[in-house]
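A lone chain, given as C-alpha cells: the form predicted alone.
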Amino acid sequence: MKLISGNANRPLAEAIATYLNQPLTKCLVRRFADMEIFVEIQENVRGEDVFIIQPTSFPTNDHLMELLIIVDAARRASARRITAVVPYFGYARQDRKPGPRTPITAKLVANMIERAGADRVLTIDLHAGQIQGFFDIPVDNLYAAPVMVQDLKRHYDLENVMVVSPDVGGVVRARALAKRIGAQLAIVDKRRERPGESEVMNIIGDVHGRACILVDDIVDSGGTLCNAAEALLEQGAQEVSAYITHGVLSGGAVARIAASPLKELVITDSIQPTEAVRVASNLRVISVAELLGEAVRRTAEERSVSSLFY
C-alpha cells in the first residue's frame, strides 16, 4: 500500500497515515510561475494498490487538477491499482440541470477522475447519492454519522435530543441519524410567498424545550443554517447546534455563524479548518480520518467495508 496526500489537506492525510502506521509517500506537488501543477512521485509505485488523498475543496479547480494529475502520474509509474480517496467531493451540488442549457458538472468531474485512470473512488457524504451511479468504477460513499453519534453521545442528553432538517431536502439524512440515536425529527420548511420578500421559516414537528441539532452535508454561506437556528428558538427550542459533514464556509460563513444564535457548530476535518474556523468561540472540528484509514485498510485487504456505513 502507498499513501499519496496532495495539497488540499495534508494535515488529514497525515492523521490517515498515522492511524495505519504507514508513512506517506514521498511525492513533490508543486506550481511554475505560471501556476501549472508539477508532480512527481519520488518513491516506486510500480505495482502498488496507491491511494492518492486529495478532497476537492477550495480553491475547487486546483485542487481537482492536482487530483487528476496525481492520478496521471500513479498510472504511468505502473501502479497497480489507484483509489482516488476525496473526503469532500467538489461540483457535487451540480448534479443536475437546474434549467435550459446548463451543465451536469458533478458527471463531467466523475468522467475526468476515470479518464485519469483512478480504478476506485472512496468519499464521504456525497450531496447527492446518484452521483455514484455517474461513475462506471466503484465508488464508497461513506457516512460521517457514525463519527458524529459519538460525538453527540458524550456531548448531549440524548433523551432530550430532536434531530432537525434544515430543509425539506436533507429529510433522510436527518432522519437516519434521529434513528441511530433514539431521536425524534423536526423539520425547517421553508418557503419565499412572494419575489423579493424574506424566506418564511415553518418548524414541523414540536421542539419546545428540546436540545435541537440541524443535521446537513455541507455548510457553505451558513445563512440557512443561521435563520434556522433563529426560527427553532422562535418556536421553543432550549438551544440549537449543528452537525454537518463538510465545512465549506465561504466568504463571511465563520464571522456570520459565530455571531448567530447557534451554540455550537461541529464540522469534519473533510475539508482542512482555515485559522478563522480554529479561532471561532462556537466552531468545533472532529476528525473523519480514523473512519477513512479503516476503509483504505479494508479496501487494501479486500474486506468489506459495509459496516463502516453503520
Contents of the next structure:
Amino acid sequence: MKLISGNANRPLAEAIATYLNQPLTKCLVRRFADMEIFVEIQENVRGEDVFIIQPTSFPTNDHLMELLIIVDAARRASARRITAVVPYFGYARQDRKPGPRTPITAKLVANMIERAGADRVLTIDLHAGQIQGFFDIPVDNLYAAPVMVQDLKRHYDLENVMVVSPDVGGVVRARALAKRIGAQLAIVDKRRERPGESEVMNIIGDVHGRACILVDDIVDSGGTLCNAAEALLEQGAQEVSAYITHGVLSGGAVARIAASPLKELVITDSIQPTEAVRVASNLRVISVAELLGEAVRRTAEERSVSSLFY
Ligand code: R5P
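Next up, can you give the form predicted in complex with ribose-5-phosphate (R5P) of this protein, since the form predicted alone came first?
Full assembly next; the chain just shown is listed first.
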C-alpha cells in the first residue's frame, strides 16, 4: 500500500498515515511560474495499491486539479490500483439541474476523477448519496455519524438532546443520527410564502427546554446554521449546538458563527481547519482520520468496509 497526499489537507493525511503505521510516499506537488501544477511521485509505485488523499476544498479548482494530476501520475507510473480518498467532495451541491441551461458539476467531477484513472473513491458524507451513482467505479461513502456520536456521548446529556435538521433536505441525515442516540427529531422548515418576501422559519417538533443539536453535511456561509439556531432559541430551546461534517466556512462564516448564539459548532477535519477556526471560541474540530485510516486498511486487505458505515 502507498499513501500519497496532495496539498489540500496534509495534517489529515499524516494522521491517517500514523494510524496505519505507514509513511506517506514522497510526492512533489509544486507550481510552475504560470501556476500550472507539476507532480512527481518520488518513490516506485509500480504494482502498488495507491491511496491519494485530497479533499477538493477551497481553493476547490486548484485542489481538484492537483487530485487529477496525482491520479494521472500514479496511473502512468503503473500503480496496480488507485483509490481517490476525497474526504470532502467539492462541487457536490450542483447535483441536479435547478433550471434550464445549468450544469451538473457533481457528475462532471465524477467523470473527471474516473477518466484521470481512479479505480475507486473513498469519501465521507456525500452531499447526496446518489452521487455514488455518478461514478461507474466503486464509491465508499462513509458516515461521520459514529465519530459524532462518540463525541456527543462525552459532551452532552443525551436524555435532554433533540436532534434538529436545519432544513427539509437534511431530514434523512438528522434522523439517522437521532436514531443512533435514541433522541427525538425536530425540523426547521424554511418557507417563502410569496416571491420577494423573506423566509419564515417554522419549527416542526417541540424544542422547548431542550438541548438542540443541529446536524448537517456542510456549513459554508453559516447562514443556514445561524438562522436555524436563532429560530430554535425563539421557540424556547435551552441551548443550540451543531455537528456538521464539512467545515467549508467561506468568507466571514467563522466570525458569523462566533457572534451567533450557538453554544458550539463541532466540525470534522475532512477539510483542513484554518487558523480562524482553531482560535474561535465556539468551534471545535473532531478527527475522521481513524475512520478513514480503517477504511483504507480494509480496502487494501479486501475486507468489508460496510461495518464502518453503521
Ligand atoms: C445544503 O443543502 C447543505 O446541506 C447545507 O445546508 C448548506 O450548504 C449550508 O450552506 P450555508 O452555510 O452557506 O447556509
